[in-house]
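So this first bit is one chain, no partners, the form predicted on its own, shown in structure tokens.
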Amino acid sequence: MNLEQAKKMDRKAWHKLAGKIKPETRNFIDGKFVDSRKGKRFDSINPVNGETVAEVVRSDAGDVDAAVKSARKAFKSGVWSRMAPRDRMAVLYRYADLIQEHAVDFALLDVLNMGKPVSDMLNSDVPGSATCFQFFAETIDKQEGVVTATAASEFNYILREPLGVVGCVVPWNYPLMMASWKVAPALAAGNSVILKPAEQSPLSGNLMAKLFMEAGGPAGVFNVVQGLGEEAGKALALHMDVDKIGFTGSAEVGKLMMVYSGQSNMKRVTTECGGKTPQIVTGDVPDMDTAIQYCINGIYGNQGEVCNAGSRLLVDAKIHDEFVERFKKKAKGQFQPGDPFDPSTTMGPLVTKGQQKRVLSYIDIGKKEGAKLQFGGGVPSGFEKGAYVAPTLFTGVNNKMRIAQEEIFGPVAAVLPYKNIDQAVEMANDSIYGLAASIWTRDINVAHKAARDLQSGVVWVNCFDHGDMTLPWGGYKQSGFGRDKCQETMLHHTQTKAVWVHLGE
């Protein structure tokens, strides 16, 4: 069944699907699914009602070891590195196409996984991936080295070679989204690769490999590795035989990443860690009800657990109480927690029970800072059993409370009025991250000048969220270092070398 297919399918086919489907949940490495060394395995959980979904394999230092030299003997043999430019990309572009016609079983597992309602991962999350490979595939013949200019009796070329063996730790809130963002550059560099899910969506991550395979990708080149991150992610960026590590999740684990990087070979890390987003509403905003609804969009979609989710409303004073009104009745009814697998629901549970704890406990603290709550707040009526948290506003907020500081990764929004422009850059710079902000306004001076000023990896102008691939995702400070997408991702997963030759006189 392919995407289009899946698209109208009704609530009712979705379930008796997921009644029946059996995971693969070994490990994959060498081309072919095993057992871990020691045979333990962890439960997968369904944040809709506590269920365990599947029994992973939880893997350790050994069987991340097997893994690391499967990738290193398939990447010496040249069969994949050294694979003709062009017949590397027709893989990926099979691939690309095997992720499409797969649509629903993607669907079904992170759907299980994570919470994320099917409607999202069939119009963004899987049609996305799919272009992610696509994009990259369309990169690899298009890498040039370059001659300079010395003396006649010099010679000198540069090269662009792929690292080797790159260790791909992904989160769960995009489990197929954010393993092709790390996966696709590094394949189509010539590297092997070493995907770790996250323990909470691990699933879908053995598909993908599986599909590799399918596509025509040499055995070792795509191995996936199950476990939790304190054991099997930290061997990974421990392993003396990773070239690199490339890592989407909390500031907190991407510091361990280059700490385990020093410990171990100096190994490259790039990170993407999160964000606390800006979404400054100037008081010339060119229309308030479309601002209003890109804020909404901004922190309610996917539960609130995106990285650069929109939670900081920064209001010019002038229009604050209007905006505020504006945004409760425009914004009531709209991200109704609901079954994901019904393609109407717009939101469904946060990824575990512990998840929802952790964001009922930053309400709880914006309530004592003294925020005002204007709605949400709890566990919605009919939904106790699973892990959902009803969509939260807070007003009354000042950049010091730790609801404006402190990434909560959940459905919960902040305003904070300002009171000139100058003042709402700063209050949106008063951060640790620095992953993402927009600005509404009709002034270009003004856009300008905070496009200019604002200290993030991406700034929107009278929009959010907007993009394709060849927008390079990643942020400031504490959001991370180095880029997703675009092709100057490819490049963070080569290196080069200088051949100089001498002529002669």
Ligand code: NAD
The other form holds:
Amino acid sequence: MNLEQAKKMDRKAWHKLAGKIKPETRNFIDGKFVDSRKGKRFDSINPVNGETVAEVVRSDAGDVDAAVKSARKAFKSGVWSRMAPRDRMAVLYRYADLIQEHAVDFALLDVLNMGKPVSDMLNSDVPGSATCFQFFAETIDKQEGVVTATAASEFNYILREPLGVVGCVVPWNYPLMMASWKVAPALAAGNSVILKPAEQSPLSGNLMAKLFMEAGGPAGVFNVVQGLGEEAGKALALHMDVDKIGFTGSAEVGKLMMVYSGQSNMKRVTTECGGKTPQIVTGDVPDMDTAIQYCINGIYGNQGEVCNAGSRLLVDAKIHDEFVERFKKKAKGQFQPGDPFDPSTTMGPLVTKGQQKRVLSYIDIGKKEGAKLQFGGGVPSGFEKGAYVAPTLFTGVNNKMRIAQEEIFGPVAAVLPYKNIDQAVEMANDSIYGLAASIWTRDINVAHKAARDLQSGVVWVNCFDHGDMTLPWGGYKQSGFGRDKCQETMLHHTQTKAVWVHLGE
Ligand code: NAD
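Write the structure block of the form predicted together with the ligand for the protein whose form predicted on its own appears above.
Every chain and every other molecule in the complex is listed next, the one we just looked at coming first.
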């Protein structure tokens, strides 16, 4: 069934398929599914009802080592790293098609694992992941070396080569898509890959690896090790024969990746970490209704479990009260928690009960700090079994409060009034993070000046979360370094080699 047919399925049909699914739970190493050496497993839980979806392999350093050996063997053989560019492109194009053709399978796995609405999978995660592989496939034969200017007696050319073995350590909020952002450029550049999915959302990674073989990818090039961060993830990041870790996740663990690199072989590290994204709504916002809708989508979409969730709404004091009233009115009825397998649902549960507890504790902190709860703030009634949190809005927030400084990673928005644009930019920048920001204004000078002054990897003007694969994605400050999507990403997955030839006088 393709993507368009999948979009026509109703809730009953999804549940019927979910009831029958038998996910692959083992590691994928050297082209085969294999158990862990010690036979340990962990439970993968459905956050809607707390039931176990599958018991997944819990890898240790020995399993990671087997995956690294497989990846290294494939890399050295040249079966992928030296494959003719157009042949490598053909595999990745076929692979992108297979992702779309398996839209239903990916949707089932990610919805069961992390509770996101199935319509998000079909409208965003699956097509977005396929496009990501297409985009990086397109870059393969556009990579070029350089011949430098030398004396006639010398000839210097610079080759761009793959790194070798790349470990991809990814989070649970967009399991398929975050893995695609990491794996696609690594493969396109000719590297061998070991994917370590998050333990909360392990299942779609195995399907990704299997489909790579179906697309004609050679064995050993795309491996998956399942397991816990502190075991499998750490072993991968400490491994002496891994050349790079591409990491997406929290800033806390991103920092550990750099420590592990220093403690092992000085492997390259890129990090895509958290955020506390400000949306600045000025007094001359072109269309307040549109801005409010983007503010609503920006914090409640994907349950607020988004690295660039617009969690800080910086609103000109002159329009603050009107903004809050209209926000409350507009938000009513939108993003109502529901069954994620119902195609009309726009908000599922949070990923785990642990994440629910964390978000609820921030709501308590906000109240204790003196912020005013305008709506939400708890578990929606009728959904007590799952890890649900209702969409929540705080006003009366100042930028020193913990709810304005710390990443909550849930559907909690904070409105902060400001007096003038300089103050707004200062507040926006007063954060350890710098992943994204937006400004809503009619004034072109204010827009461009703010875009320069805001310390973040992306600044949107009169929109939020727009973009495509050409948009560099990554942070300033503790939101990490390196970029996903975009052509620059290929530079993070390759290295240069200078070849100096002495031709003689
Ligand atoms: P996390 O940092 O807890 O885990 C991310 C990955 O690291 C998982 O695979 C986990 O198993 C692994 N890990 C955890 N501890 C480890 C350790 N000690 N050694 C090695 N690996 C370890 O993050 P999360 O809770 O899965 O995801 C949420 C975070 O991800 C948020 O902070 C969010 O902002 C961030 N995120 C950022 C982006 C971005 O593009 N900037 C995108 C999505 C998510």
